[in-house]
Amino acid sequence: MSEHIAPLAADTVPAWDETVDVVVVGYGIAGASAALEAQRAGAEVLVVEGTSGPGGASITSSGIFYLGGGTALQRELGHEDDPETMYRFLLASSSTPDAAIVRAYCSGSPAHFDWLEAQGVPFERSYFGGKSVILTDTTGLFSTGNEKVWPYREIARPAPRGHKVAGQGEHAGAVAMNAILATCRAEQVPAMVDTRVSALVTGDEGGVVGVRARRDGSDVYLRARRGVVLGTGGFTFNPAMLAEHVPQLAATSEPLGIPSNDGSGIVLGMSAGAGTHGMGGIIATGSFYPPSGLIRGILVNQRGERFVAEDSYHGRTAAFIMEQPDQKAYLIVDAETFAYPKITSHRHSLVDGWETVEEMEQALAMPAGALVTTLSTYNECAERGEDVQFLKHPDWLVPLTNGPWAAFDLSFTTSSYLFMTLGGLRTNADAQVLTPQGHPVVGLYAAGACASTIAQDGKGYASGLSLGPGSFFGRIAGCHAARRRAV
């Protein structure tokens, strides 16, 4: 879809093929949540989905919702949390989010968990206390962000907030999505599939009053008396938008999601005067752990310097790797900490092993003495139990003094980092789409990956900050649109 598409004026529409209160564009978790809540609020709803069936990228996800503030799952498993603590963490760890959006999400998080369960989304009452990228079993709660990483562990008391749906395998999101879709079917939410929205329709005063879509080779015009909700996903599969906004991606970077995550909803919103936010932000993942023991190693760049605390969330680590000279990075371990990364698909290759640090430094073409100094300084700190440079958590702090030493290549340009975009339409806490000046685009809402909400980049991301805010602000959008005065 062209980024220069113009909206249609309502007086140019030949005839409305259908008129409802709220048109929802996209049938992933944001769209489904919006449609349910709008219909329950008394609005006449129609979901328009461009592919042949519902589910979106949500149905292929790992099924993690980042929730907290004292959810039923947290309480029942004995983990203390409250909305204020969650708010302090997210505001500190996420770069330039709208504080009102973060506040709304944290305050509403416990009730949103209850809502998910009420729709049939299952969460097992079990807890995993280790450090993992994803869980492939049915465990319900684990830590999925930077809560225990300095300085955030001092800003807000850490709490596990990764609420994982009770599904097996790497795509447990299907369990959550299918449960919500079953509720939509039970409540007879109307939907059109194989119907791709190609333009927004605006009224005399510029507000959005409907959409034009392509179905069976013909244009159809769908009027929305109260509002249009965009839930179309990000732009992970749009090469032109990626080249413009995320040029730091490498040839080995691999997109996460589905091909229809092409930025079409963002382009539609912009055509109606919407602003965007965080378009350069991505979450990339190419974790070197599990096994978690590898976190006891150190990460260095081509200059032989450490650049991040090794116990950081894998998306934060990847974001820092992308910023290093030539995007090169190595994991350095000794004989005691050595192990092969279990996620072989990331292609973090073993470079070699060496009897001395000097030999390793020379083989990796680092400046003379740089890695020797870095490792010596680190080992001295580890002996004292305090990482003075990055304040790596003491749980992962051990001297790397038992040769031989080895290096794994974690470079962004050679390993396979999976990524998805985080930037999107600018919105407020009511999920209203905003102009660049911060004014609502009348009648237009957005939720999910086409909207910019909490996480702005990989440094501030936590697993579950897609499904969680996507479903939460989808609900907000549906409710708010349903309450608007009909036009």
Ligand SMILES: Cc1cc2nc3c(=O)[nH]c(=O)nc-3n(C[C@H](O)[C@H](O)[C@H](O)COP(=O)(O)OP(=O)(O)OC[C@H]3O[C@@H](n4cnc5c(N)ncnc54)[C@H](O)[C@@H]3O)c2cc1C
Contents of the next structure:
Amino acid sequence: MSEHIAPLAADTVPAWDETVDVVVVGYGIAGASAALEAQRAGAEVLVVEGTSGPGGASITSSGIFYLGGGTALQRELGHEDDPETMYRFLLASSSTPDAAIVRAYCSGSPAHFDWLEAQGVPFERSYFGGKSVILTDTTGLFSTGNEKVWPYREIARPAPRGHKVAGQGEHAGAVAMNAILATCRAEQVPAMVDTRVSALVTGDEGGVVGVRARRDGSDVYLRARRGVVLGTGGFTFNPAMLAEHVPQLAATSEPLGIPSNDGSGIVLGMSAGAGTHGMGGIIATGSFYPPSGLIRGILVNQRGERFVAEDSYHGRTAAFIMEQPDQKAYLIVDAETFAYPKITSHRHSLVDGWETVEEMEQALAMPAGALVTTLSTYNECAERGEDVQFLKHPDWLVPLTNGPWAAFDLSFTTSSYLFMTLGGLRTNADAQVLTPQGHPVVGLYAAGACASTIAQDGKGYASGLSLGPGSFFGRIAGCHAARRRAV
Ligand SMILES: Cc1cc2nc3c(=O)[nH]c(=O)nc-3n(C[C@H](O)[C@H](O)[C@H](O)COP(=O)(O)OP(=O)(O)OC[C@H]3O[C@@H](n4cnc5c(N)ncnc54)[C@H](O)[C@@H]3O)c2cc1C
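Based on the form predicted alone presented above, generate the structure block for the form predicted together with the named molecule.
Below: every chain and molecule of the assembly, starting with the one above.
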């Protein structure tokens, strides 16, 4: 880690400016959820936010929560799901899963949906059955991951688990976050804004007993009798940490979030002895669909070979594109499947159209015969309704035999992929921060994008796996901290 902040020993603190039970650092969805539950559990709470107002990246989000196991919304819309099926799916989706964390999330997911509604977060009883990246209307439920993609569809019965808040537009997450913040205000959760935490304070035995923060040009010292909860977001806006952990990002990659998602909570946690997990994991998105008809095309690399099932979740596709030679990829379509990608901001440019596949292969500088072979093999499989190579779902299989053919450039190095980090502090199912050896750092909790929980990389990500676990483990952190013996 390029930056290192040492913790402060409690006996060097000049004077405590405030003493509470639980200090929550960061006022996004993880911090707000932690604060609400800690206060409800009887703790005196203080939320400390570095920027001038609450909300974090959470308030700018699309408002999708990945929930399931039989939520009220799933049940009322007639979609069968249970915690065990969801658990099998998420376990398979995670590169190095912590089974206890995944289990806790799946078992608690139906009740967590109820909790969100009880905080005033609205979910419409409506379902979208198509394939989409986000929904800009108020529809409540849709599939947002790889559930129907092989091998996942054989591991766990697919169920739609993207629970989307009833808000319009691309940033409907504001509807969810504003509801939670209104609940915080109604319950008079104390908060300080423009107050950035710069160090953790540790006690005699190394446990975390407070924080130092910068406010109005001066240092303030805030004592936490029962615990400190970090909810500071990821490190998407920290170039040094990105260079260290995610060197495969391209010059055209665009960070998704807010500038204060600069990894400070991760660095603070490490200063107190915390370990990290999955720091190289990101979710990158540069979806070529909608329109979903483009999924009928094929994705090939510079060698003219397919490398992923085209019906994968867009984050999974991007993760595979990042691994291809020179990070190059093309979407190949024929005259029947041709359409322009709707999301123009990803800048997937149309390379050209060609009368023959041989001409296309040559123009794309692929090895002679490679694309011709790939396409004819694919077309034979599509005729039979069976993709033997990547088991793309038969719903999307059609022979691409109607020339002319066209290619869109989806290369990671030229298109514009949005990304955010998924790695963070190592935690357990109680949201306690752990040392590299797996022991709790006494008095320290983390939730949201500064913690590593369920979502670990783009190949297994599903939309909603940030807001869902972030709010869920935020609540757990708040409850656990509130119940600790005061020091
Ligand atoms: C456009 C967009 C759309 C998205 N859509 C979705 C979606 O639909 N579903 C989904 O699951 N995820 C989505 N995400 C990701 C998701 O929004 C984030 O992962 C999630 O909001 C993180 O929540 P958090 O509470 O951990 O962090 P944040 O909401 O970012 O809150 C962290 C807070 O901590 C503060 N902070 C940081 N350091 C300090 C410090 N040292 N001292 C004090 N305060 C500090 C920050 O200022 C910030 O307010 C989206 C992200 C974006 C940008």
